[in-house]
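Next up: a single chain in structure tokens, the form predicted alone.
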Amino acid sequence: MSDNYSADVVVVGTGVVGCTVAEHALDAGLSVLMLEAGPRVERWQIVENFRNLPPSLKANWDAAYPPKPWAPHLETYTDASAAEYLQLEGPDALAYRQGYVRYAGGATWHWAGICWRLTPEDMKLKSLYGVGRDWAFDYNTLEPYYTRAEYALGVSGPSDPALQWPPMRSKPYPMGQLPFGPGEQRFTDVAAKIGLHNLPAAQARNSGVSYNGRPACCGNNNCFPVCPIGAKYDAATTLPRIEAKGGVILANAVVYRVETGSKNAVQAVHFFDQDKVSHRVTGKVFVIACNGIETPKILLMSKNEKNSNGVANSSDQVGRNMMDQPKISAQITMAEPLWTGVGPVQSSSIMNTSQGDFRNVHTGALFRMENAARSRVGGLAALKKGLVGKALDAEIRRLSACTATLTIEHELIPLPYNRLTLSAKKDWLGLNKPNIYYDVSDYVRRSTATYTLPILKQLMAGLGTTDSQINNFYTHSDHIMGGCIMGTDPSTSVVDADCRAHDHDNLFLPGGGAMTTGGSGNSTLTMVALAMKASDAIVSQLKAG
């Protein structure tokens, strides 16, 4: 075992939590060393992978990530094993299989880039509406951390308050927001006919200018799986500008168990290397930021005699209230063209559907056009029906043009059941996997039938929809959160306000796994402010000595 590793700030997970926390403690003057379980690569190999794959896997955005057998993720095309690595039950189980890769930068190599905030009614529940939990602080805390974000990020969004989404904001967006593609320009005129604010998405995405040594977008239209150009954030990005600043990252460094010691601080962190050896690092203060996945699971494989049910986990939350946003999708064909595929793959959501005082009763939901290009899906629909020559030329146009896919994205309460527990299967290295239980709840299956579809009906009649396949189960988002739930009473909760683990003064768990709520709205600029708390609390923790 090797024990030269130390650091003031040790940071377990590469994305964008991790990042943010890391570099903010560099430019504080500390130390800090960085964890990933996955290899590091470069742009234009993931590029590379996804030219190179076979049609009928590109849709797979993941397949452009074949996984290490040391980092296995859910990656489901070129690798039998590793599909088998995020283990499901429960009655939505299919729900919850969730689309992350183990490389460093994380899940922002794949995100989408939107920037959705949490509403003030969203953080307030429970007091509001009698349902779920509210958070430790109110939106007017939040707020100065989102703004912060924003410009780590790189965030555009429209300058008209009629255009945010929430209105309260302290600072205008570092950019301007993107314009609209013919589609979502036309599905913002349906919404608006049955009384729906189909509102442009902020997004960590350069609109006309460069930002951070990004370029500005021009439209690829693939930021699934990866942007070829960088325009949009993502933590990579990031990874060399921490080891400029004097930062340490170990790729291939699968971190297994948290050590605690007097007093139950935590003193160092177990990882295997591609070799299975084993190998242990020290530090002052330790910031798991893998995911809301990964980090509950390490916490549960660290059990000892002082720990019994994991570490930070004297209130047995740790790996409950697993939280997505349930996902409906409605496959349709319109009699007149909508061509997708102009800008970002999505840029735009109607949001007023998310709020109201039904939430006493069932949840609220966002509604999206999916902006990808249907040249693909209308190519190989057209030449499943037989066709050759000028028939299927124009078939695969007309498909190409006159598809589109609609999507509801409802929000999902913290409830306890929806719990990952480690499964007595292993891995390659012989560690557990996840295995998570979920049922999405009658609070989201009311919406559906009594709310979402209705709406979702009239927005198709509103495009002219002539055939059309809902879905009749729910799928996943990719917005992993829970886990590792904030809240003031530490019986009931794992972390504190400053996503500090009530069990161990410095160990913090900043992220999604520490959101309250969810929201229907994407997670990541939430949780890219919950770092820049934390991030504040750890560097004055440091300071104080």
The other form holds:
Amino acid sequence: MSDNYSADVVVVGTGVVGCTVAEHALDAGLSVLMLEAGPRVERWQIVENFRNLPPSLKANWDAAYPPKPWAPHLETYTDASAAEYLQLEGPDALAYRQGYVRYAGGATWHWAGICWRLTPEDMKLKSLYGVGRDWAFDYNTLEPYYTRAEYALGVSGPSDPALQWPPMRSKPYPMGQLPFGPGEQRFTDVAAKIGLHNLPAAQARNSGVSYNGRPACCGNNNCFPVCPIGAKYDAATTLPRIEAKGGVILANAVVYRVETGSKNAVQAVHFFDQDKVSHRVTGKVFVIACNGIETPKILLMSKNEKNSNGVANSSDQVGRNMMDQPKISAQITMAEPLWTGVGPVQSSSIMNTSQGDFRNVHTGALFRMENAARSRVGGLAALKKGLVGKALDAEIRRLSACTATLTIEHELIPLPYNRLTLSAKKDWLGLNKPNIYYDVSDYVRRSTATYTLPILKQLMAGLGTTDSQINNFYTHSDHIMGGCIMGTDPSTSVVDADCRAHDHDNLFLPGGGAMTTGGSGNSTLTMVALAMKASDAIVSQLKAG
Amino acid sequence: MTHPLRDDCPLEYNLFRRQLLGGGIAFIGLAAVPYGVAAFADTVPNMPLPKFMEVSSLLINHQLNGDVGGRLATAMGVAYPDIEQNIDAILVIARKNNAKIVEDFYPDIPPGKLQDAALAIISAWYSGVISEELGSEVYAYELALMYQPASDVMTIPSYAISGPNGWNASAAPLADMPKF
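So the form predicted alone is up there; where is the form predicted together with the partner chain?
Expanding to the full complex; the earlier chain stays at the top.
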């Protein structure tokens, strides 16, 4: 390999955020080089990996994505394997076992495709409720970028404002809503009886038509760990288009250092290839888009004489305010069939439970019925009972149709003690593993005790639950946010309103890490909206010379 | 590898099942070895497929796929060295009861090794595996029988049963078991 790597825009990470910036820059006539730590594979390989997993392992989102030694990610098979890469501590350490693959295309390979927007109130927690922080701008500023993000990803959603969340839009969704299967319809009907509104989700799945060269969703019910036909947006579908526009993508290139120069501008990034050989890449603007864990890790690893806390970290906020949506799940059995497994694995949520004046005391949350097919779960459970013949088939059918998982995802406010630091433990390349302290806080625990669990139990009763098991611990939602938090004050935040590092004029850190608050909904659409906003700033900056 | 910057080489991925389908029965014996039975790989018992299919069709009230049966027969012969003699004993019980379906003779299979063998055969057909451990072989996915009792409504993940927006909120009654 030659070391003459250089481009106008150097993008580290090939997930949805990196691809958004890269494509925007290419469209503006700029040269782009993308660096991806992990391998680049074809969709069929992931699908075959999934289909060839033993049934009980099919629930492990990561099992179809074996990591390369130089790009480790969480492996969930056992507690021991899960403890290998992410080093976790604190009272809710296990709730930060965040799932993301280090593959070209990033975590959108295995995301659910849900595209909720933040509400205006979600962005003003401090001024409205006295908790958390306010964003550097308001919803109206972000709204055009949300719309652009929805058209870039191909988001389907309802045309009726009464079914939209939030119902404040400048344009309709590019596609209409996907139909409900029987489970989501029944959950919707039950929720309505107790005054809750289960909304059709805005989702990056093609509804009834092809979009951006991807086919219509056919209800393969395998959105995670992988959509077998590419009907759900994932960034892997963008990579060939980026190359067609002249972008260069280097896989198996693990960026480990950001190099700064005169005026503290970034002048290069350094990466190891799979043979542990180091390379240097120069550029005019640098974008670190490696999600909320890997981005702060790279910045902290890059400390130098002038940036003694790490690059972009004069505020000491890099790696702080780590957020997610702490999840509580309930496994329920009902007297009557619900029938999940028809359509996408997620297609609706109760959202209005995330809003209210109670947020000055405790957090809000969304509620959802998981729509993944349960015949595998029912089949394995029935086999364990030693049944045969008609009794076995009847029990499989009952357990498939009459069981469900209900989920609560709580909003978590930015808290500086929820912090990513560099572990002394090293990976295959000798790079520090990330270490994260995580405490969901009393703000969330109060909500669970006094607000969300009572609602969950109402939903369970409405569904005719005869047996249930509610987790008494929080788990992760894989919505990594906050580690490069945005703000107007360089002393208390890492990036400005365009995701530009306060400390480095030509370094951009868009994505979940920049999010000031996370709301209760899935974070990806906001990440892409921020990437759109950052893209505009990057193009303007480079065009201005 | 087809491109210096990409990882398209399928040899790096676990494609046991598809390789088996393309590779024929002769390859199965070695490829099918699950964890814990590798020591038997050099002395694969040659369980007669017709006998395995006969006992399987008596133990399971479904149409059975011969290709899946071939893979399972070889794999179970490796994993359970005494499976053939247990099958012989189970068939004796079935014939004695003039059995057509499992309900005709299963109550007469004594608990212990014979019942364990019967349940292992049933479990293999229903789950598509004989081991759930990481890295163990999958002999059937979409043809694993545990997906069939709900297949009139519920998708086998990654295999669509409708088309674009072709599903709706209606579902068959629980009592309407599909015909197998």
